[in-house]
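Single chain ahead, by itself, as structure tokens, in the form predicted on its own.
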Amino acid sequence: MRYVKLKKEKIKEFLLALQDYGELYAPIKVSEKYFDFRKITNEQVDEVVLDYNRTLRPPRRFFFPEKEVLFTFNSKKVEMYENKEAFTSEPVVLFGVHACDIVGLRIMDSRFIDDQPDPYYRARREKGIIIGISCLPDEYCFCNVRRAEFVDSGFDLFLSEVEDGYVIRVGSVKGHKIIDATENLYVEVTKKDSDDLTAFDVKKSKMFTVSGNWDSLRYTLELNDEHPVIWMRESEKCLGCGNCTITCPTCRCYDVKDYPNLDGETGVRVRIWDSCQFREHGLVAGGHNFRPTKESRFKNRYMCKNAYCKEVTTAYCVGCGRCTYFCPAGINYKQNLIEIRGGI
């Protein structure tokens, strides 16, 4: 793998050079508590932040739109028309991506790519350049035991920390073309800079609050489909907002809905999220609901979230605890899988 250093000084022309290859997303702050990967113009470069926790929106939006268009038909020819807007738009640069949005994304690949190949999905992947960069955990973190707090695929370039600017992995073809074009901004990797990343992986591990392997808890949870407590106690809380499955980096559930126009004859067919914590999303034919209550679609995303992903060799949870941070009902769910575990 080929190493360069970035120096701070020299962030803000980095980016201003990444945007020659397609419009650039970073994390900037949105609110007092919050992050969001935000279009970042010349006069924005500023507001980049590097160091943050967690964004608002996870990176998955940007290849997978909360709402986009698949085809316009029209019945009376027997006619649909493509949506050609995912294969003609801008290349996305999402810059400041963490290890475990970035193994999401591997995530969604594994869905959308790799089992049912989805032709709007692939062409913004195909189109896009990921942009890792290092960070460190909070009390909301456990992407550790979920084999997610490194990657080593999945990411054009890699950015980690050191204590005067950042070792930056390549990792594609992409990567090394970035790099080349923009050699003047790099210098050669030091011991010292080797010796600082060792340092800042020691510090990294010791800040999380859970340790060793979970990737067990998947039979955990089908042996306690029936736990006496936390499956009631826990969903009486719960809202049935979504909002977990919305910020999740992981969710990929959606509905189809065609809206036709006024003359009777064209329309479009769109394709929106949808949640396993709506009521809606068990709805079938005749009126049937396969999980009529809220406990019985709690219960499933506990589920869905701590299956095992084979393409990607983990679980469908990456452990950026986002759906605990970000939940009206203060809904912790990385401790109620530590209930759930026995406590450990």
Given for the second form:
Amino acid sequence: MRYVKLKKEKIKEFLLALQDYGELYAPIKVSEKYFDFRKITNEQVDEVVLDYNRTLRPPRRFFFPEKEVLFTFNSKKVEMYENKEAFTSEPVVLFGVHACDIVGLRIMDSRFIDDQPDPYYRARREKGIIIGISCLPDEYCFCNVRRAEFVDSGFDLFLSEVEDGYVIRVGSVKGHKIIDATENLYVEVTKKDSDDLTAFDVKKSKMFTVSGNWDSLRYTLELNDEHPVIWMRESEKCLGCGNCTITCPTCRCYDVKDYPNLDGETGVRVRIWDSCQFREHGLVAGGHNFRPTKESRFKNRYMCKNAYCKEVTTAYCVGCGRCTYFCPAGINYKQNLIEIRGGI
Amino acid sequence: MTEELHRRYIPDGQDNLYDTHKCRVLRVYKQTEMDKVFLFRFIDQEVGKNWKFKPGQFVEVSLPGIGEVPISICSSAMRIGFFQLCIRKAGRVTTKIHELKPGDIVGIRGPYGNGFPMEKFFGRNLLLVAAGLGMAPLRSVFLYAIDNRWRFGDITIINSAKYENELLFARELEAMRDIAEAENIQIIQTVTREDSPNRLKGRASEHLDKVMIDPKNSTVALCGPPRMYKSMFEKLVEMNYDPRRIFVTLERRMKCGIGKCGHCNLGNSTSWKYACIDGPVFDYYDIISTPGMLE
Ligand SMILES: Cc1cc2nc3c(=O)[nH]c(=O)nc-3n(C[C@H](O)[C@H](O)[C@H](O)COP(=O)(O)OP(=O)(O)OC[C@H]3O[C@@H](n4cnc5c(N)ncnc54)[C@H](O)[C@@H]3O)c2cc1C
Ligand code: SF4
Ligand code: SF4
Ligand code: FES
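Can you swap the form predicted on its own for the form predicted in complex with the partner chain?
In what comes next, the whole complex appears, and the chain from above leads the way.
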């Protein structure tokens, strides 16, 4: 791998340079408690937060937007015309992506690119640029037990913090090109930097509140399918708002709707994020619902998130902590998983 | 794996996975009060020629402006360029489809789903059991078996519905009786909720003792509500049908049909499945290792 070092005082210049590669998005503070990836203009470069905890909205939205027109149609001619926006739009340069979110994107790819590629997602993803950044966990994080606290790939550049700057790992040809074009920003990586990286990792691993590996959790969960208290007790608190799925970096459910225009002939076929926490998700014609109760929908999310993604060889949940952090009912997903594991 | 992504080659003008082929309605006939059978032909004959499906697969029928619905193909997989759908008026989209007349056009994408593994059925007897709308996908299996008669042993088909006037393809099966007899094909039609002349009374599972084929060396395909599967399994296994050769189809809410939209998901954390790509045909062991399948 190729490594270069970016000194702290050069970060601003680095961010400005990134704008040459597409629309730059980076984490900024949007409220008392929340961060979000927002579009960065020249004046906003100073607002970029390098040590944020987690963003409200997950990175997948840049490649799989909340709402997107798939086709325009003519209902008289029964014809559909592909919406070209995804193919012609500016590339997204996403700066400051945490390791767990990079694994999350890779999980998205496994469904939207690996088997039968979704053309819209693939077009955006392939031209997109991912710049990762190292982070330290808070009490909501458990990416370590998900094997998502460190990434070897899935990024173009990855910035790891050292005492006076960042060691940048170059993960793709695009990454090389960016580094080549901005060569004057960097210095050589030293032995001290390498030691700093190790020290950072040691510090990080000590900060997690759980340890080990939760791969076997999917079995534990299944064996506790009929757990006497947890499903009922926790799902009763749930408001069914869907925040947990909307903020999750790996939730992919969507609905498709046709919106005819007033002329009664043309219109758009749109896909919109959906949530398994909504009652309509499993509802079919005639009124039968495959997940009729709040408890069944609640359990469905736990089962889905802890299933095995064979392409990425991890669980679909990467342990980012969003579904707990942003739950208005205060449902603690991580704590519930610990309880199901028998308190460990 | 951004690196890997960037290297992938995207061919120009590649098909959009959600795009449809235009198909023309050639014929519509009423099957029951709620069900109509539609015969379709691909407008682009090149597409039609190369369009093949397996019994048990489904298509997404698209009416731009109204929506899309998954529907099983009910015709024989041996006919090229044409296919039939038997559609029940159940809601918004299906009501609009019922208004279609010969000459009208719909969008079709598919075929989707795994379908029945017909090759595995070769050389064995075949027991087909349908309840209600389950006769639609099962008819495709049945017609396939007839078109490939020499590949199968004895065949029994049980068709059931609540009422006589809901029994799908009842007249067609009746009309086949003579040929069927000569071909060692047994046809049983039964109605559960009323007495009907010419029909047996009761559920399909109550007539298993009348089935003439030898359970050993038989394959079973069941299409109906999950309730039926539960009662069938017990009886079939008791009668020495091999559990490995019992197949069912499952219905779930479906939007995309290709494993993307998540609506058809089922199972638990170690057996997470999408009915549209992992199914809709599942075997006995899928069912017992996937909680919630029969709900
Ligand atoms: C694999 C498969 C095969 C099927 N084969 C047939 C068949 O051969 N003949 C037939 O008449 N019906 C079949 N169905 C059921 C048929 O898809 C529904 O009746 C139809 O989707 C109802 O749509 P609607 O818009 O008329 O009803 P609405 O209640 O207005 O439904 C609105 C939307 O919900 C979804 N939806 C509702 N019910 C279902 C359902 N049961 N399954 C999937 N999505 C649903 C659809 O996206 C639909 O557009 C099949 C379903 C599946 C999953
Ligand atoms: S965020 Fe919390 S309240 Fe909202 S659906 Fe998820 S678990 Fe329920
Ligand atoms: S399930 Fe919760 S903790 Fe896991 S990846 Fe999704 S939002 Fe993050
Ligand atoms: S129907 Fe969309 S995932 Fe199965």
